[in-house]
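In the block that follows, a single chain appears as structure tokens, in the form predicted alone.
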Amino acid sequence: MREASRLRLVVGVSGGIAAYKAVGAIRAFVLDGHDVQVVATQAAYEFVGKSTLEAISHNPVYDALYDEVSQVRHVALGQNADAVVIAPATAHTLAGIAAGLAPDLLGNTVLARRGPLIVAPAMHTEMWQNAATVHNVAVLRKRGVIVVDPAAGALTGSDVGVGRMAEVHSIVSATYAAVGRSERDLDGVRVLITGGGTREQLDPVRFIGNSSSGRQAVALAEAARVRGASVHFISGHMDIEPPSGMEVTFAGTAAAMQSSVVDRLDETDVLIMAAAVADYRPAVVSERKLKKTTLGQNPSIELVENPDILAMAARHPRCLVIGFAAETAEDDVELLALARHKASSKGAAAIVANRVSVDRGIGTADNDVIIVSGDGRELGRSSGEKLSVAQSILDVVVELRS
């Protein structure tokens, strides 16, 4: 993501084994063109060297409380900050941010910043549910830190669980969220995002698919959620793992995401459709390899028709719908005509319109859309990196609530 204009991020080193995805999370922010300043504990030096901290960051990193005392560093980092990031969050971190301890330089950023704080949390399984850290954790988020939960997998040695540290694009995309935005306008908004590409078999090795990466999926959920929604991500499959710290279900066919969006519909506020579902699937389903021998020169393959998820699920009562429609136009006359026309006969209440070829749109970082109404307004435009289009999004799904 390269935002506007450069932000000034400081990012907290806590002493726990995930500290080496701190590295990559630090890049990201580089990449980005933003000024990064690492504080690092102590015991985060057991796990990442300090050299490797200053050379990713750019700049030197800083650990002691009592350095360059006339500058007032303890003070200033976090006075200067855009935004605060702790990645990763030991229980110990935790503990004490949530007692408001300043013990030694990344306490004393954290008690003067002025912008955002995020917090990644990585631990044992066991640790995380310790009645100790849950408290802790629910003193932090009313206190208005933003928390990128951990996710369920490997942790140290041969134990799995919740607990391992959240993926370095979820983290990056709850920091840009959070300083992009401060209100919590979907405040307890319960919203089902379906995301990345269906696949429907032909036979044990082979199906039909697409190239949605799911990115844009998840910078909507990883956005509703820093704006205060509650939301449950239905994936399909996708280039990139779903987001941390939300209910998350696999649906990786257009039946199993039918099934998966009408189980959960009763319960939803609003439903954003950004999967690319096949509409067709072969009719037959080999269960052996289709060899050509046995299919010859001229192979042919008959096909029914999915279900068309996005009109059933408009026809909800109650739900607020909103569909995608990646188009091949040629311009955006072709695109806004398309868009209105699905909007029309989906009954969607809004419809995001994108242009797509081979290298642009599907699979790609960036996103250029349309969003039009359901009878045929058009609600906005927002180009750019695939969270700045989700932020635009949900400012559509605000004003439609309202």
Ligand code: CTP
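Predicted, not measured: the structure shown is a model, and the values here were computed from it. Positions refer to the first chain, counted from 1. Between two forms, the rigid core is the largest collection of C-alphas that superpose within 1.5 Å. Compared with the form predicted together with this ligand:
- Once the rigid core is used as the reference frame, the Cα position of His124 differs between these two forms by 2 Å or more.
- Taking 2 Å as the criterion, Thr52 counts as shifted between these two forms: its C-alpha moves by at least this amount when the rigid core is aligned.
- Once both forms are overlaid on the rigid core, the distance between the two CA positions of Leu155 between these two forms is 2 angstroms or more.
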Given for the second form:
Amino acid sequence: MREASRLRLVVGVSGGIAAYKAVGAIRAFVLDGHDVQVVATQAAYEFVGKSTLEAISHNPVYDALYDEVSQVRHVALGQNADAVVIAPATAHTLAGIAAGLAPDLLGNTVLARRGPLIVAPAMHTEMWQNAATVHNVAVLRKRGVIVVDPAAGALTGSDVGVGRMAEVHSIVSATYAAVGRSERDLDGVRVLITGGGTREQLDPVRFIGNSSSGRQAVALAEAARVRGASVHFISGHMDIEPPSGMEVTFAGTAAAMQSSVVDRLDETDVLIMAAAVADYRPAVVSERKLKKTTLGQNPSIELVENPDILAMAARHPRCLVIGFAAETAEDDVELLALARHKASSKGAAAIVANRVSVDRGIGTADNDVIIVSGDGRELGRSSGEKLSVAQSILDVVVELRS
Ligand code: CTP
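Hand over the structure of the form predicted together with this ligand; the form predicted alone is what we had up.
The next block holds the full complex; its first chain is the one shown before.
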């Protein structure tokens, strides 16, 4: 995967309050070992200091078109970059790029670049929804620019709405996915991905849940989208924000997740069941909070089985269905055997198996998986950050579809 090697990234920072969040994205790229060259607009300095950007990026920050002209910096930065990422991208910056304007170093860098361009817009809702901005964003998307959609939430003032810059992890994922995969080998493929954990309510305040963070599923969704898929994400309970740039449906219980999946199965080409679905739920959900005084000394909970969504979906005549298996196996040999068994018992086209323990595999940033086919063949192994593992899983999806 490309992201394992050192990338040359240009991070453009334009003038919006979200410029302080750009610092987080720059830091994430640097911590991942990449070379980050920050290009700031003059307006950016109203929100974040040059010294901060230099300290975090470990590089000088460039902003002037006519400094060191002999080094032809106005084109060199863009030409040499593996990707240009603009975070935040203001309405003004987006308009300039859509029109092909180059009034400053950032505009020149964008025009001279050879690699992908990723923009993370941030602005007030009215500006985001203004016909001019809507048009500019559509023009950029049509040209292949990757737009990491803003999220809904609290804006600078007391107002709330769409316009907040996407979270750092979404911007970073979109960048790595764009660099690792500029070819769109999932173009037009309809992918449904479940992620996070379900919670099966016991009473109004307690539930049976699990520690799935949703990170692997979000990485899969973002990577699939960048590879051209049209992705619908069904979110259980997650530790992180859902992926951006796609439809997201919340389904907090196994039953809700089952109906969300069933509703979409006929319009789905590939289903990836990355969610940690509870196998059982309490037989009775108490309407009132359970009390120690009534439960007695050694209470037990009666459970009933939940529907197996994966096994049910795997019977669909047309949809390619991929499942996950988190196993507390002793070693890879046992993991492989368990994965083979699960692949055949569930009827899935492939199972992505990983070894888990209290501090491994679930809720962590990295993963280590073996992928086996429904008939027990080993299709691949992958380890590293979850985005890199996501790319390997999607490679298998592409292979199985062909
Ligand atoms: N899964 C599902 N519906 C369920 C339980 C699990 O669709 N009710 C899916 C998960 O999303 C995952 C796969 O099945 O893709 C593996 O889940 P797991 O719980 O590990 O499998 P089980 O068949 O429940 O086996 P085990 O006895 O190991 O729990």
